[in-house]
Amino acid sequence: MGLELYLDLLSQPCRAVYIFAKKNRIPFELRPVDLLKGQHLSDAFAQVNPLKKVPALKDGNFTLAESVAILLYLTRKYKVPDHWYPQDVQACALVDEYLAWQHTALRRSCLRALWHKVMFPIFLGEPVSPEMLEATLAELDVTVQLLEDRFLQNKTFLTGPHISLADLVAITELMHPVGAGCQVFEGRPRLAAWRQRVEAAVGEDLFREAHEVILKAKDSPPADPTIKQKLMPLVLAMIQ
């Protein structure tokens, strides 16, 4: 059995892994995992990833969780172009810096924006107070500004003149609030131009394909009560 990737493209880290593998023509078998149906909580999936999260990778008898670890594994095993994760020590360190920062910064803000604006009221049928939504969107604005001022600055891409894993991880995060109807690129010409460059580097068709699900998040049908009961505590813990 060759490389298997367990993904749900509703998930931003899954989209990063999917785009990276497709763009670099890495052969893999897609194993869909439907998060909104709770398939990641099954005993069968726990055999692949005991953490019960996506993305997950299975390569023969080897299994791996966590999106950054998976992306780095793919860069090393398949010898992809150097710009994704440079061999130069300082250039590589800049990518590492962004990947370390984003976990508790941009990811958190983007995830909260999607759930508070769309998924709680529409999918779970749980109202979100105007005060909480306002605070969430204000936090998102601060974090996106930090991304632009600290990391992008006036560069072509986040860590230099070429696209890297940092850009791929960042753009898939930012598409979460876009899927919730947030205009995160509006009034930010530097960031909007960067998005266009990332899309062009990845390929517009692939970018569109990977984000089709999240851009339809507002159309999610209400959760089955049993699924809601299973997901609610996990979602609350995830977006704290």
Given for the second form:
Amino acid sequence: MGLELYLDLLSQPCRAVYIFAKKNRIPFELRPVDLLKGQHLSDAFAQVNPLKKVPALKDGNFTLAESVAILLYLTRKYKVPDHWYPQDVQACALVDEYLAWQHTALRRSCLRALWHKVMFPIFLGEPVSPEMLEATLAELDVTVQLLEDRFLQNKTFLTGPHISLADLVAITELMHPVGAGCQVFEGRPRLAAWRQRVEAAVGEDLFREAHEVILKAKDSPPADPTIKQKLMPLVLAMIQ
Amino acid sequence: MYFGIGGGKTSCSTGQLPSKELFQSNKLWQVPALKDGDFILTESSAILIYLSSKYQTADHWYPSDLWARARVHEYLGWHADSIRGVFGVPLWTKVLAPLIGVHVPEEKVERNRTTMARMLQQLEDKFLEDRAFLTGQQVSLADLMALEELLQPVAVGYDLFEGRPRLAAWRERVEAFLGSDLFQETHGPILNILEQMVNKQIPKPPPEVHLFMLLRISNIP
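Having seen the form predicted alone, the form predicted together with its partner chain:
What follows is the entire complex, opening with the chain shown before.
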């Protein structure tokens, strides 16, 4: 069996992996894992990733979790164009720097924005207090500003003149609050122009295809009670 | 290179502030930070990888083998989401928050304790398994990152290794590999932090970092 990718495009790192593999014409079998049905919690999936998280990769007998690790594995194994993860030590370090930063900053803010604004009230039927929502959106605003001021600055892409893994990981994160109806690009012309460049670099069709699910998240039907009971502890652990 | 105790952003509270110039370039006010000529880099894992590549350190730290390196990145990814931010909390609740007169509610302290136990279990089951080190039979950046984070709660009196013989043996192996001199030199300031607190040897954080500290404390789940 060749390369298998276990993904749900509702998840932001899954979208990054999906776009990267498609854009670089890396042949893979898509193994859909429906998060909202709790499929990632199944025993079968635990064989692939005991951490019960997507994305996950299987390549023959080799299994790998964690989106950044997967992206870097694909980068090295398939010898993709250098700009994604440059050989140059300093250019590469700037990509690593962004990939480390986003874990604790942008990832947290974007995930919370989606869950507090949309998934809690609509999918799980759990209201979120206006104070909590306000704090979440304020934190998102601060983090997005940091992304613009500290990383993008006046550059074409986040880590230099060409698109890298950093841009892909960042845009797929930002589409989470966009899916929740937050206007993260409004009043930020530099960031909005960067978004256009990233979309153009990966291709509009592929970008749209990868984001169909998240852009419809607002219309998710409510979870049935069994699923809700199954997902609730994990969602709370993830969002705290 | 610029360091602070406890990793993360805590050095700002100890009064040992890096130069203004570095602050301006590094708007996150973060340590560690590296300056190599004109090149400035933050984020510990990025710095470790940069040093491994630039100075061509022994291969086991950051293996060139495709699969072995992927294991290191897998750990670093999980570490960023599950270890960092969780194991730093006891230092905040026991030392840093009291320093500015803030009390962290017991409920949060307890929740953190539970999360740490869950993450230690995952660390043992998913990463250490029956291997000598977290990503294989040799020490790597993963072990270094993990041990440093785990020693923070240890320093403030949490015995994380009690009842976890596999993890305790791993700690011994990593420490033995580093050598006791280096280990002592590196961990002196953190391992006697409680003593420093009792003797009031920790400088009061300057007022301009209080807001940042309050924000960090309010983010404790």
